[in-house]
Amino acid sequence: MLATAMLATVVVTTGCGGDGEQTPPADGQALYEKPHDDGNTFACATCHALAEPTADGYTRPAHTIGEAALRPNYKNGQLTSFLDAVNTCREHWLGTTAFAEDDPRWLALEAYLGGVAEETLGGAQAAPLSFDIVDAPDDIMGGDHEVGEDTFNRTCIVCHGASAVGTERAPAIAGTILTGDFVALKIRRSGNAESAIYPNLTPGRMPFWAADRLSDGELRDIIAFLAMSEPVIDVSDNTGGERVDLSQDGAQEGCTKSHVLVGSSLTFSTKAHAVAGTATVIDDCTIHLDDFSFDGGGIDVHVFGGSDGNYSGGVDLTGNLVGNSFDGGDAVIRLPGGVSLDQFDGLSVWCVPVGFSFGDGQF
């Protein structure tokens, strides 16, 4: 029986002076089951069950980690440290920074998973784990949409919700506007495109599905289901005509042209959801987006201002863009009240819950 009720805690004192108060103890089980306080809406348990079959009946994208603390190596033998393996997940998927080796949260998580592994294996070493990151099949057609819905609701449901209606971890994709080829690419290759651990990934916070976690037949069935399902979100079409106002309520207007950034432009990189186009600072509180593209997808997507390419915790400049599709259209952003151009030097089309840039650039 797994030690799922085991609670590993590490208490940290506040230091010298004061009344001797202590910070709340780090809870190892909670750090496995719940999003980390400095990360996004993902948790370790989002992708990794402790063991299979699971109580909820779901198959998650990553392998089980109930024995991970006693494995001889990680990531197809590329890493020998459990901490390094956890930090790969922290940085690639949870949208935050690495644990230091003395971080109380890491010590608590290590103790909890170590206890689960000890109870599972009785102190024996776990076998090494290997997996294959594979390309999508050339032929993605021919799936069974009814089987595909059942498969989706056993796998993708963890993030995308029952029948693809969306959650705080992933967008609604029922009746998706995405092509089957793109869906297949994301299933097989989504992740940190700059990863030194996982080769040849396409940008995204979504975890890839290795060959032994989802078969090509299951992939085809899921694509057939998504193509046949009813849309959950109606997507508008802003392809031309008047410049669309993306500003928040109460935004500034009628500003002077005194700031050094006035007249500066940037070009958006394309990382996800077809983001492209340029942005130009028109005056001290107005930015124009020209030839702007965005497919309208995501969870809660805003244009954020940031500095030095960092948009986590940046300046929120717009309302939610989900449902607003642009294909070479134009838009205007007027800065919210109390916000100035001094607070940022770049823009990102930013998915807020998972902390991921769909495309960005600096002036």
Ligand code: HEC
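Residue numbers count along the first chain shown, from 1. Treat the numbers as computed from the prediction; the structure is a model and nothing was measured. So that the term is clear: the rigid core is the largest set of C-alpha atoms that superpose within 1.5 Å between two forms. First, how it differs from the form predicted in complex with the ligand.
- The two forms, fitted on the rigid core, differ between these two forms by less than 2 Å at the CA of N87.
- Residue displacement note: G337 has its CA displaced by at least 2 Å between these two forms (rigid core superposed).
- With the core held fixed, T318 shows a CA shift of 2 Å or greater between these two forms.
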Second form
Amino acid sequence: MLATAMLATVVVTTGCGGDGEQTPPADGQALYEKPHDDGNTFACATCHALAEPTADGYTRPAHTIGEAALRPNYKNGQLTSFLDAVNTCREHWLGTTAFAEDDPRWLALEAYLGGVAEETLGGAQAAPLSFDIVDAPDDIMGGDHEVGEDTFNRTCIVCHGASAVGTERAPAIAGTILTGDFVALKIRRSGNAESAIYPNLTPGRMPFWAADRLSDGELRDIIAFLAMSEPVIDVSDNTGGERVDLSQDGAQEGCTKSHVLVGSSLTFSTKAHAVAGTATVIDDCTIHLDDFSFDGGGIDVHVFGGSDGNYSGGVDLTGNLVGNSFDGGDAVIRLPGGVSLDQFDGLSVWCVPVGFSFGDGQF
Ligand code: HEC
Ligand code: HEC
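Could the form predicted in complex with the ligand be given as well, to go with the form predicted on its own?
Then the entire complex follows, led off by the chain already shown.
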């Protein structure tokens, strides 16, 4: 689904050559402001402003390039040619090939950006730029979701749209189930994973945000905001009825979605008593069981959390299920007070007195 939505529009050009039409001269400003015919939906101006603060008030992921034509070097000193710097962006971010040095489009873009630099600097040389690509912080909790919405709507908005509803440049994030750690990784490390210029990126068309473009504090606020958005993947009961609540008394509710397991699913193996179905971690204290089956037999049977497939001595997540039969319905387990997702990585329909799993799986 996502991949299809992200495919660049294929621009079919007709009428060139054969019927006597002239190719219009390349317009440097348009090549800066608009997507390129042979590229994806990104323009230079999607990621770079010429100068800041910007007219629209947005902060874009990459640094300003109004002075770039007159910088002595590029990309932390790794490149000395302006054309090479721009071509890296063509290849890495616009998803197309490098400009040849005599390509009229390059000459037009160079003339435009050269003119902007000349105007800004009055003939002086620009200072070189340096920036740090950093790891996602270990601690991503504690942000302010209201501040985060404003921050999102000043930064990520350029591609993901207001309040993360998506645009032709990037998918919706509101309403998807993602872990906070994954969002943090996208912000800090997304890009062309093959890149020699930017090492250690995690694959994606989204550009990373260097340390000085977005602080860890802003990152936490954005994650707090995204965690408040409701899931759109359908977690309601697919039979139209209510989810059966298997939680113990005093179970937790209203948790954030920050744990690395949020969004993970497992499929129960069937070992005894017709156990089947899937389980999905919805937030830090909620697990949904879908299409869940269990014939209700046994002596004292609970859903247990365990690690590495080991459930004896695991964490008891429900009351005794014996006598309740489930035939492909949906249920919810909210974690008991004091229990956290850190304590297990899989679930079993566990027969306590015998120490036997009727069916289990790992997230
Ligand atoms: C998807 C985002 C994206 C797009 C689109 C993009 N760039 Fe970049 N560009 C970056 C990132 C990220 C960097 C490296 C970090 C930085 O400079 O902020 C960069 C760096 C550069 C640099 C080097 C800056 C320096 O001094 O080190 C230049 C020049 C540049 N881009 C020009 C362009 C031009 C011209 C276009 C349009 C053809 C373009 N970029 C399109 C993201 C993008
Ligand atoms: C220059 C455009 C651009 C900007 C700005 C941008 N993104 Fe993205 N983002 C994308 C694109 C394109 C994708 C899908 C491809 C990919 O995963 O890299 C994406 C994907 C993502 C994903 C993964 C979604 C999924 O379902 O897998 C997350 C999370 C995300 N972006 C968060 C952010 C946040 C937070 C910000 C602001 C700090 C931001 N993005 C800014 C373009 C952008």
